[in-house]
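Listed next as structure tokens is one chain, alone, in the form predicted alone.
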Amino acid sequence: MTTPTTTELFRDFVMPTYGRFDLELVRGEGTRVWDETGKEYLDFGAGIAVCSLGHCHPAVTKAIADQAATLIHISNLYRNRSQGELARRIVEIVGLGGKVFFCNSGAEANEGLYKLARKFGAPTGRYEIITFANSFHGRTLGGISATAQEKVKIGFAPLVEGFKHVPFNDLAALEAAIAPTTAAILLEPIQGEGGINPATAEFLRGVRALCDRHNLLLFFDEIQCGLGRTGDWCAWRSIVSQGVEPDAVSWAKGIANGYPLGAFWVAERDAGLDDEGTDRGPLCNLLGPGTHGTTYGGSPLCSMVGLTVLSTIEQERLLENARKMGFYLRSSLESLNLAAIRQVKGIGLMLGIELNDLPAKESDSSTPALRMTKELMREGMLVIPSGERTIRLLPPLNIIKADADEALSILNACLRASADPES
């Protein structure tokens, strides 16, 4: 009996959710990872900008194996003290008072402030969330129901009720869709699946103001652009640094460098009066005893590691470094000046390249960006598709000059080739 590839073992076993790129990764240093025939890739996607310290760092690997061989799960019927400083550590980063739940995912995380919006509206009969055009907020049934993309919904009807959709950036259709059922407002301040797209400090303030006026809350979802990835802990603060406070924050991705770990934090705001008229005390408690829950969510192990991913972060220097090699990157783009390339967006290591139409190939008919990320990584290159033309660039926030002059020599010499239909 033969020994079955990986990709046969993947065709036979594993069930087809994904459009998996022809690859077969074995092994992962810093801001590179191997094939299984050895060919090396430089790895600016990092998991989908989960990795935020690079593959394998050192003190992750180091905090993994201690906990391990210490205390790895416990109900969380019981306290464990890692969890205790880690919600500490969060708190303190936003640096607005409340408090914050584990779980094990970004779309987990985006389930509780559904849960959160409907348990505040309740008195009142709200309970509808607002989002955004090109937005992705993960999937479950609740997820693909908040996201605004028909494409994730199809064969899913009927969905979950109380979403409503308005186009990314545009006060006057936010506002125009505010009703009596409103409860919250969702938005990612940097759109990640949609494209790279960032709110502008004028919408998140109008956004602010429109949730003061009419007593809703305002969530953001900075599952993909949080936690260091725009060069500041927040990501809506690389936008507007003051004068916008939300109300609740999702998290999931880089706050474990790849251990499943996902969080949201709420704010200490009065959460209203009960049908009784009876005061329920700050936002942060309205999810009590038996309202909301998870098995696995902050377990002493995964804690750990996200205490030292936090705390790697900042003895590293790392928000700066995401800000200086974030600039180096994009100014070195802009000035190529590539028929390819129709604009660069994003902030610190939270980059997307849109592509002009690329001359076709009769090989390849793919989307622009489909192809694009192809194209690199033939050339050894790793990087993460966005829509149709965009693609992705989420490299460790540990990235030195050296990686960064490498992805610009390989990006310019594809980007150059491509407007080459023989190449």
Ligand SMILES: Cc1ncc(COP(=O)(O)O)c(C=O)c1O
Given for the second form:
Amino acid sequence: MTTPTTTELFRDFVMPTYGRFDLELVRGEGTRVWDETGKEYLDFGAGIAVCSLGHCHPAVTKAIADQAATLIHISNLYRNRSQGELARRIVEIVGLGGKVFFCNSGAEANEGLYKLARKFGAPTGRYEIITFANSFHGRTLGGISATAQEKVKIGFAPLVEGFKHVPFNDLAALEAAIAPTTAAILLEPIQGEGGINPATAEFLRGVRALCDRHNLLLFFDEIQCGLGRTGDWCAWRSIVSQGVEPDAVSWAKGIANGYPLGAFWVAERDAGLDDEGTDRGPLCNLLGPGTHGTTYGGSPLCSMVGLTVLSTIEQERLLENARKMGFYLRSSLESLNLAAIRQVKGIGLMLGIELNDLPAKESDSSTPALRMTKELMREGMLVIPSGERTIRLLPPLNIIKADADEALSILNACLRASADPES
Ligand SMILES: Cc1ncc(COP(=O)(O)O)c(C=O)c1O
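So that was the form predicted alone. Now I'd like the form predicted in complex with the named molecule, please.
All chains and molecules follow, beginning with the one already shown.
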């Protein structure tokens, strides 16, 4: 009997939910990954903004090994020190008091926010959450209902009730959409899957003011943009440094460098009155015993990895590096003056290159973003498409200038060639 190839194993046994690239990766170190033939790639996707410290960072590997040899899992019926420490670190990072709940993924963190909105609004008959065009909030039923992109919803009706979508960065449309049933507003300060679209400072200020005026909760989905990627722990503060504070924030992806972990933080603000007119106390205590939970969330192992990732970002001064390298990449890309580039978008190391229409071979009906991603892959660089015409650069936060220069040289060659009809 012959041993099946990985391609054959995937074809025969793995559900076909992903449009995968024809690439099998076997090893990673820092900003590099290698395929099964030994070919090396510069990884500017980092697992879609997950591996903020790069692949197999020694501190992460050690934390996993040490904790795995000590205590991997206990149930959430008991306390564990690292969950408490990680919660405290996140509360410090946000800097507004409040408390944290741990889960396993981004979609699951957002599910917690949806439940929080409903619990908050229940005494006054409010349950609706407003989200924004081109957003992405995950693949659970709640997540696809919250996501304002038709393509994720097709075939899954009936969706979860109570989500309304309005155009992004459009305060007038948002104000018009607020109804007596509205409980919360959920937005990504920088939209990741929808094409790297930052919220404007004016929009964030306006949304906060509308939430205050109508007593709505303001939720930030920082699953892709948060925890250092923009050069600030909190992506919204890279847009407005002061005066716009959320009522809850969700994270996943970069929080534990690839070890599955999600979290959401909830503010201390007053939760208002219950049906009997009694004060419900702080919002961060509203989801009380029996209201929410998960088996794995905040285990000793994932919490220790999360703590290690956050402390390594601090020790290695990676927020500063993300700002510096992000600026360098962005300004270098802009100064290349390439016909293939419509604009460079984003903040810090969450960058999007929006492509112009590129000449394509007649047989190739794929989007400009997909074509460019494949071209770059052939040349030894991994990026992530975002929407139809944007490629995302989401390298590890510890990239050095030599990595950035190598990426710029590959991008320059591929983008130049793509705009040349003769190539
Ligand atoms: C902004 C945002 N929210 C939610 C999610 C869902 O996270 P997960 O895939 O961990 O469920 C993602 C994933 O891409 C995301 O980018």
